[in-house]
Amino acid sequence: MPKHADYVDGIVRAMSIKYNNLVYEMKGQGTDVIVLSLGEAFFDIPLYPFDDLPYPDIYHYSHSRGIIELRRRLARYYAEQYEVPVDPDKEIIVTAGSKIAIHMAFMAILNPGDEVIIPEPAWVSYPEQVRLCHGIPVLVPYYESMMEIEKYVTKKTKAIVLNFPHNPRGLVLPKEELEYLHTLARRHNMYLLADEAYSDFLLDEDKFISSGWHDRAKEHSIVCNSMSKNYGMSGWRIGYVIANSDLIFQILKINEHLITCPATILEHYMVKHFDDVLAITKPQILDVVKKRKVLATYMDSLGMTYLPGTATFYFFVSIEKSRLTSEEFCTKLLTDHHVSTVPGLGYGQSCDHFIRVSMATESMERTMYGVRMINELISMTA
């Protein structure tokens, strides 16, 4: 029998994805399972009709760029919230989930052996493909400063991966710590890829700040972000990446090899529902935001501890106290206590004494108990 490729021997399995296949096991043999494990938010959501999307357009190929409709809805979108100028011919793709953005962008900027620094906790998928674009992935430890990650850059250092607002932390950055990190980009020639899939979900209090607008010209500057993501449609596939028309064109080469377009129908369902999906999720964002407070003063109650940040609806426990490895505890909460939720080794090596915990899925008094089994099982393996 023929082998495969060697460098997929070397490819691990996203650690938050095994577990979910996991907990869908266990929900199909009829387990109710409390699920803290999952990266996306469950919203109240209308179905709009499609029987008034153009026909029969709907059933082919659009623009491998994307419907210029929705283009132009996207870079309005980033210009009037963020203040980053996105010019629709030339400078956005319509992907298929920002997830292949991520990898298409990293297929146009490395070559074998380039580095990409990606401070930790990393999100599972963006060490494995900078392996599968042969590129070398260069983890940070997450007690390392941002301020400091210069000494991290060596003269085959490409890009750094820029994911915020943070999974699984819910970090944002502060302004002075990404001005650092596109003065550094200046200095080495190098590129921001930012990840800013969890844009929308911040307080109001709590401004976004796009990588893009330290970069204008986007000269170094590449945007990756998700319209199924933020809007609570994790399963309908689309997003979009954003940078240099130079940059955008290589992009769009892998694309219409890999892709050739994301599905029509959706695209022109976003287009033509877009600011009544905005104003139906956009309060129930903010709800969930809101509740991640709660859920903070909750867990500061139990005395339990976590990485610091406001954003998303993540968070990144420390286990620390238990004997038990990341993985270990995570398959003991789960098959003892039906509780489900993510190694934290799968986000990087320095992680391994956290969990990530996501409560956007389950009621809040689901979502508490979940939590007090967490407490309860480091006690008990302390």
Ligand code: PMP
Given for the second form:
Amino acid sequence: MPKHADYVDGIVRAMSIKYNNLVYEMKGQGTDVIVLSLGEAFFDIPLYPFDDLPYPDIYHYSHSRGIIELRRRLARYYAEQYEVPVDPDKEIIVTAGSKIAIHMAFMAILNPGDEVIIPEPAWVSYPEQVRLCHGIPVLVPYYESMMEIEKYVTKKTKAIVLNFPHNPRGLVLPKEELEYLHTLARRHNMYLLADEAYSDFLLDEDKFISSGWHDRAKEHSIVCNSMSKNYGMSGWRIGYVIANSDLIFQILKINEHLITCPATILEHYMVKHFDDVLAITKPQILDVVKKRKVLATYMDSLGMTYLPGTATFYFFVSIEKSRLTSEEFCTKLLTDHHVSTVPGLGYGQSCDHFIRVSMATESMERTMYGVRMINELISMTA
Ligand code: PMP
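Given the form predicted alone above, what does the protein look like in the form predicted together with the ligand?
Everything in the complex follows now, all chains and molecules, and the chain you saw is the first one.
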């Protein structure tokens, strides 16, 4: 029998997806699971008609950069929201979700053996994507300050990955730290790849500054974002990447050989209903982030600890007092208490005494119950 490529053996599964698949299986068998493991918010969004979308164009491939109307709308969004100018003709590609956008960006910038600095907790796919591109992920333990990151830079460092607002910390990076990272990028001739998938999940008092704002000429910045989180439309698989025209051209070639274009019908739908959907989801986003604040107070009252943050709908909760590893903990929580969370180990070796709790898919009552079960299991296994 032929053997698959050796390097794929070294790739680990996405921990969050692995646990969510277990949830789907348990639910399929009729078990009522409290789902605190999903990486998305469930919003009420109406389904607008499809029959007035441009026929027959919707049946066919679209422009491989994405339809120009959507590129223009997204460019305007980045300009209006984050004061980042984007040329819709040359500086943006619409792709099938931001996961592939990030991957194609890695493919476009990494030579074999190049290093990418990834702060932990690290979203599950960054290190594996770097490995898939024959690069070397350099993981920085969660307790290390961003201001210390230069000590991880070597001659081989090609990029630093930023993810703010952060999954799973809920952190928005302070302006000075972001500025400092841009200084580092210039000093060492590296890219900053900013994954801004949660850019709208903020309290009113939090100010999010796009990484692109510090480098409007896009000399070293790559920004990825998507419709999945901010619009609650993860299943539509629409994301985008913004960079300078030269790099976008390199990514375009990869895009043309991997996916051609996202689903044309969804691109047209998105253009037509962009503002309607936004008007509907924005208040719901704010509700979620406010709910997060309430849950934080509740966890504080139980004496639970988690990494500091105010944005997104995640908590990275400490299970340090438990003797279980994060995988043992999450498995026990799921099988014995029917509460699903994601093991911290999926976010890096330094994170095995954390679990990720996501609070945007269940009612507050069920979420609080789930949190109480976490706290009880910590005590029971101390
Ligand atoms: N980045 C982060 C930090 C995420 O949490 C996710 C989804 N879990 C993605 C990127 C990818 O999202 P999508 O491909 O749906 O745009």
